[in-house]
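Just one chain follows, in the form predicted on its own, and it is written as structure tokens.
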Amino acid sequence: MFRLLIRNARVARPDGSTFDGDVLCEDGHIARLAPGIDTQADESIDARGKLLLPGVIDPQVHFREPGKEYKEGLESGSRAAVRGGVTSFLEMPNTDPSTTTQAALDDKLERAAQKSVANYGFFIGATADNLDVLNSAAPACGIKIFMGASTGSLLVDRPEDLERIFANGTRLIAVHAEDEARIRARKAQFAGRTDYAVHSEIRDSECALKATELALALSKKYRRRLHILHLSTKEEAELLRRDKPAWVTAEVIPNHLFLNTGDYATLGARVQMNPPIRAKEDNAVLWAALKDGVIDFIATDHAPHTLEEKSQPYPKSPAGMPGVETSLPLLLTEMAAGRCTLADIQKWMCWGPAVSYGIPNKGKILEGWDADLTLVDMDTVKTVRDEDMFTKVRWSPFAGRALTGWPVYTIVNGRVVFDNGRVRDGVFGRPLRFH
């Protein structure tokens, strides 16, 4: 039995209150919460002055393996995750080959078992003709549908194909909601423009709204569990405020909370992504929707490309940016400024994703729950620097921002994985369970 004792921490309760005390972890679970625990342990951490949080669950990452390991892999991506306090992740199917078969899913699970230092789960990707796999592949956290902006065979934009998927099965469907026909028409309309800012004009708010409206209509027709990935526009937020069934959830990513079209002037292709960054007024509406529960939780859509790739002229420059290791410090910095609460952050980044995806025993610091934890320093402010990033591409769209709440320790299944700036050898995550 391996015991880890965390002493003198400021421990976050799920309701946002805290208590000063100790946390004893035994064999991967939280065994006891109390002040002054007196017991022998295999390892002890003096957490005095630090805030202990549940480990973050990032429910949308692209770790590029297999096929594009030169810019990220399950090892490098998971190391970046734990550096950012992320103890579990859900990874997307647009790899090479795409995760559209049981064999491809099994391959990812085997790779992750050998490489990932965080806990892991994977989506099964929808195509126009793999319905049988979508409902049988296991373990999978859900079905990913690219209604637009797809790679390989993963585009599913014909209404009859979408209807067939929604009509058959009960597994959660997560959608990248952009209307492919409108994207194509606007690409032709704006042909010849090579400035990066045109990306947000081509893939305008109407592209997102049309696709979200269609997904919502199909979900209501079949009462099918729907999750809207990286919701980005005020129009979508207002739609869900008016009409959001109990079985529908939505997420927002830091890129759409903290970045907007004004950033193209200084950051160029670094802030090019799908769906694109929006206007400053969208930032404000998305924050409000997150605060009052119209948007349920936060993901990152960590989607790294090399700076060499990003430096190409538009439209050759690829869409996507890294984010898995900065999401928690970004939100804790907002908490320190009074914009959100400790209860909010735990709902948005810890237990909220766990509830939505049916991941048991994760996301709260409670006796008997899994010992996935992160100990953060709220008293030190550090500036984001490209050269400090753990992601293989070694850059961040938030470089230059001064943030607090950086993890000092990250604990996965009761073992220290991230320790004061380094990832320990020999500690690996486990496959997530879904119910």
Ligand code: DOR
The other form holds:
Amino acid sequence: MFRLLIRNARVARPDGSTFDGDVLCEDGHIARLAPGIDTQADESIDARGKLLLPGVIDPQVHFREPGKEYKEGLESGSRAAVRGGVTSFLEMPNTDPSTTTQAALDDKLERAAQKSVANYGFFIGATADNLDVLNSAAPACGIKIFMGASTGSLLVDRPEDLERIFANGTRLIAVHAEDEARIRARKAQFAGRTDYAVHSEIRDSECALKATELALALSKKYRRRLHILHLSTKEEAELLRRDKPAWVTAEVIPNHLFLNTGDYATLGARVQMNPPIRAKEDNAVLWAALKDGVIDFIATDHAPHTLEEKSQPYPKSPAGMPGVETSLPLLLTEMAAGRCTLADIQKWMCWGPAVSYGIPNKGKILEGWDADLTLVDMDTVKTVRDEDMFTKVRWSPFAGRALTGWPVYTIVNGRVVFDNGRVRDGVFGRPLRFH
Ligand code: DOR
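Compare with the form predicted on its own: the form predicted in complex with the named molecule:
Full complex below, order starting with the chain above.
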């Protein structure tokens, strides 16, 4: 039995209050929470002055393996994750090949078992003709539908194909909601414009709203569990504020909270993504929707591309930004400024995604729960720098921002994986279970 003792931490309770004390982890679980635990342990950490949080669950990342390992892989992506306090991730199917068969899913699971230092789960990707697989593939956290084309070849945009998927089966459907027909029409309309900012004009708010409306209508028709990925516009937030069935959830990503079209001038293709960054006003409405519970939780949509690829002229420049290692520091910075609470952060980044995806026993620091934890230093302000990033592409759209609240230790299944700036060798994550 492996025992890890974390001493003298400020421990976050699920309700956002804290207590000063010790946490004993035994064989991957939180065995005891109490002040002054006096026991032998295999390893102990002095956490004085640091805040202990449940490990972050990032429910949307693209780790590019198999197929595009020059950008990222399950090893490098998961190392970036634990650097950012992320102990579990859900990974997207737009790899090469796409994850649209049980064999492709098994392949990812085998690779992750060898390489991932965080716990892992995978989506099964929808095509127009893999309905059987969508309902049988296991273990999968859900079905991913690209309603509009993005990176990779996955696309289901014909209403009859979408309807067939929503009508058959019960498992969670997560949608990339952008209307493909409108994107194509507007690409033609804006052809010739090569400034990166045109990306947000082509894939405008209407593209997102139309697709979200369709997904919502299908979800209501069949009472089908729906999750709206990276909700990006004020119009979609307002739609959900009016009309959000109990079986529908939505997420927002830091890019849509903290970046906007004003950033193209300085960051260019670095901030090009799908769905695109929006107006400043959208930032505020999305933040309010998150605070009000209209939006349920936060993902990052970590989508690394190399700076060399990004430096190509529009529209050759690929869409997507890395983010898995900066989401927690960004949100802790908001907390330090009084704009959200410790309870909010745990709901948005820890237990919220766990509940939505049916991941048992994760996201709260409670006795008997899984010992996925991150110990953060709220006293150090550190500026994000490209060269410090753990992602293989070594850049961040948030470079230059001074953030408060960086992980110093990250613990996965009761073992220290990230330790003061370094990832330890020989510790691996486990496959997530979904109920
Ligand atoms: O900008 C994006 N990049 N949006 C997506 O939906 C996919 C992602 C990627 O995989 O590069």
